[in-house]
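Only one chain comes next, encoded as structure tokens, the form predicted alone.
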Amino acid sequence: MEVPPKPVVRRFAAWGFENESLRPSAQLLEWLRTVVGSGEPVPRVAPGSMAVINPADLPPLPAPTSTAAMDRLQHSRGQGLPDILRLRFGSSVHPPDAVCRPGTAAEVESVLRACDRHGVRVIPWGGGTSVTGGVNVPPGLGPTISLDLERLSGLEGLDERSHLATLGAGTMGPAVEAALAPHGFTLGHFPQSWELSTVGGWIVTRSSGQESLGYGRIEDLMAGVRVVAPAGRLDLLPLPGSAAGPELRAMVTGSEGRLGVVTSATLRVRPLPERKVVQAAFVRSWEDGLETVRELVQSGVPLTMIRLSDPAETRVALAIGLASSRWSPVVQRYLRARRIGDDACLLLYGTDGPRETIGSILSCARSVCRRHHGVIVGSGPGRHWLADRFRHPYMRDGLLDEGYATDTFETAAVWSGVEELRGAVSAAVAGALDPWGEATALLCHVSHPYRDGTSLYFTFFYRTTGDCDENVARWAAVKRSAMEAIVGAGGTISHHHGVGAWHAPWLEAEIGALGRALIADAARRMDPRGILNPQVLLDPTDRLEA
């Protein structure tokens, strides 16, 4: 059944929307020149002009489907930095040859059902925004189709009393907010990818919002799921707690549509707080700020978020981060009579609930940060990360324009291993693109603490060329290095971005022959013939360059 595709509402080979963007600053440019040099700007090749091979012949499907140009471009690759290099050049871009909208969870079991008999292969698609290769098209995969699931989208049943609500998969994060809030609930799920990620992709990537201190990571937020696959249903029931077996909720987390696709889920809300607050502090030292950390998360001072930021980001933040805040040169003076130097690091935190539990709250968090030296400097610069903070993903595309490329790569270990696991992939990176003779940029922070360690988020920057190859290649030695850097320390190979396909040579090292084996036997139960999405997590092909 052939239907016209939707209206394009979102950037081609950009994040977000189209009336969107974010500029990069003069400060950042003059940062980047100095640490970099200048690079080449991306050109931006339009769609139309790609030569985008016929679709192949494909059975009929159950559900609306699309083979439209410009519609199985949007579905060719996800958000990576290699997938919008790819699109911006119109380099290596392998569409699928259909895309299909199934509306219920009836209709993706009859599409999957087709697609079993026919050998056409399946990748599931929620937001799109996958910075692992977990919704791209390889080359020579067959006849491939994009299941994207937002029609499966909206709140589906609301338990006031148990405060549990059951949401279609294709729900995006300002849809899921904009149900509960009437009733008056919070999912409290707020990764940086907010606006266009949806909960089912959520849940098979592992996702992490930036307040999982105190709302916790999403598998701790899903109560019960169903998954569909060619095999059949799994359908979990939302239970407070149970022993009965193995935990197969824990299995659909971070499945990465291997074992089905997730259709709806049951999550746990929490009432709407009456107010959030997020206050800064700067601390003398990187030493100091993980020490303050710590203590905050091993004490149980009830913080929904913590962000810890290393010497370099500071320096960015205060130069550019700030920079469009009435805030920042009165902090910049102020930190310059307290004696604040160079290795200061930009702490912030911050709770939500009643407004008169806030107050203790953030009393409680100011007093541990001056025991380690710390400098409060209020709530300006946390109201002004609040207002931004799902926004800065649009300035990649502005650098791009300017030369530059950007991307990030996060990990995790126990306190105890902290500061290894960050020299070896500081160092590993600082050498990543000596064969060219460049540099790199690097960043780093501490977004999401647990009581026995915490991870870290690097950023890291070069300059592009002419040449996609080229900028494909230097992105691809920085993540290599830092992959076997992060391996070689101890370190998670993903602490929320998922495996996809960019991290699955790596997933062996991390849980063990015995571990994958026993992953890839429960695929094979599910999807006998391997139709959903083979070339994630378990193909141990290094896809990198692709």
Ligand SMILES: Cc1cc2nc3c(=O)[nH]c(=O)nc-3n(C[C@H](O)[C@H](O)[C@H](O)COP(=O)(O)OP(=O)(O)OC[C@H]3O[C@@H](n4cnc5c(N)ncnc54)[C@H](O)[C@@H]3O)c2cc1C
Contents of the next structure:
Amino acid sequence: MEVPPKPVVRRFAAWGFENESLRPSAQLLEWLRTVVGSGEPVPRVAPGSMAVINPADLPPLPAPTSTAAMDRLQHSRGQGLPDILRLRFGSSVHPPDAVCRPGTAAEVESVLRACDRHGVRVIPWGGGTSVTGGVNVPPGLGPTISLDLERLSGLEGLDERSHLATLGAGTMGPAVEAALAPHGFTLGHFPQSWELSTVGGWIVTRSSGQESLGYGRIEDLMAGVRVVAPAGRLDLLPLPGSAAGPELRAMVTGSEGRLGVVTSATLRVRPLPERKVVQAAFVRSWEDGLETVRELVQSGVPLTMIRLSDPAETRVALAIGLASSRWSPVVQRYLRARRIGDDACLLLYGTDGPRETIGSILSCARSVCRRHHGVIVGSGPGRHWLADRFRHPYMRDGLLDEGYATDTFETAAVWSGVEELRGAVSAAVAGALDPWGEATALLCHVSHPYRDGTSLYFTFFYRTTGDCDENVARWAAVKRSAMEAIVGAGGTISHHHGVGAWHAPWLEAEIGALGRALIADAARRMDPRGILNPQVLLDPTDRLEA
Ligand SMILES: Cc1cc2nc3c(=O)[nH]c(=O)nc-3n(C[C@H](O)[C@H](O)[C@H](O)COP(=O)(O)OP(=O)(O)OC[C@H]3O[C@@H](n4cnc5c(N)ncnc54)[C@H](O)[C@@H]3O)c2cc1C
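Given the form predicted alone, corresponding form predicted together with this ligand:
Starting with the chain above, the whole complex follows.
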């Protein structure tokens, strides 16, 4: 008998889909108890029992529009830790007044015109995976709609000769690859949020995928784009190169909805690789690891991904089972035999392409690792990483059930400043919860290296209490300490999550008052009455605890 497939339903106040979950292992929980103590499980208030204020009166909108309470609740917040905490506790939830779903660029244009005429704020919604408060409706914003772009989805055109694909802005990661694969192409853009994030969201937040070393960041992949704004349409053609004044495409990437709504984009695609391989090595120390990564990148070994975990993240992956426990014991015995100690760092490196070239690329990578005293352990851990890489975010919800909060943030610096940056951030996070007498745990890895520097990606943990505001205040304290440390050490306020509402107070510290004013002027030209996403990018209000 054929079993019908389970309907795939997106989870409320959690990451991902109902048919998927990832419980934290007993060892991980034991480690957290030792480092930060035992916390109180975070409740899950049923969405049906939340008090949702009635929607404001809106003008008729020329596209399907819903005011259903559940739809509005689902569009009230993104996927940052405070979003999930607020939704689980049912506290401080401010839904938009309606969710509008235009199906064409022309409909987006008409909706924006109607909203502009009546002073209705518009928050574009791609996949709602923002971790910077980018889709949140702050209190007091006035009549607001969430502009869900899910109907602008799919492959609109494929120029096989030029390796260019035009996709609707609302196309999610799996749908992008599913549309390209039958034609023998891939985009190669795999952020960890790939299951739910969209083409338009990637572009306006300047997203970076896990294989960015080989495929490039989204700004490298975007050849052309269509943006619809209250002031009109901006159609930037796909061109292989151009000297027609300042690069407006670059202005659209990172614009976070302030310059208009991206309705479609033409992206550079590549032939599907015959094979994809990720291998693992262990280096004796973080310093050895950084030197290995720097040499791999600067000597031009054509890898598509590199990930170097610090000793703490390596210990978590190995001894505590964040990675698959099937290979952990074997690798641990091997490392003991090779006298690799507690400071060991796990290094994953991968590439793709035809079988014969993969072999020689990996052999070059292994030589570089060995030059830095690396011990190669083969493809087993890499296979597990590839298989599990989109599942890890599911663990956050299981941790909240057990009384532990976890979140991530990321930055980048030039090679000569990386160590100072990591030191400053680690010290800041370690002391961030001192006012509460609470501890944090912090893990770090490198995952987007460049010739001139690298990103640093941090994961932190703390224990939760039964009080929502208190949990959010602790998160905000860690976040503020980290941001101050990043700015002080010359790192970027975001390598790939974007600015959103939460990082906006620190934008000026990175690009200066004139830089910020330039963006504000461009936003005013495209959206004179400021109806689009007024809460993000340029508004320096501290909204970490909103
Ligand atoms: C578990 C997890 C893992 C993540 N991993 C990564 C990662 O590896 N790499 C990475 O880069 N990011 C990552 N992110 C962050 C997030 O997924 C990215 O910022 C992503 O690009 C957002 O896409 P989205 O479609 O969900 O956008 P949304 O969250 O819906 O929107 C983000 C912002 O863009 C605006 N916006 C959305 N679509 C449009 C549009 N078409 N036109 C104009 N404005 C628009 C929104 O109003 C909002 O301000 C992760 C997030 C989570 C929760």
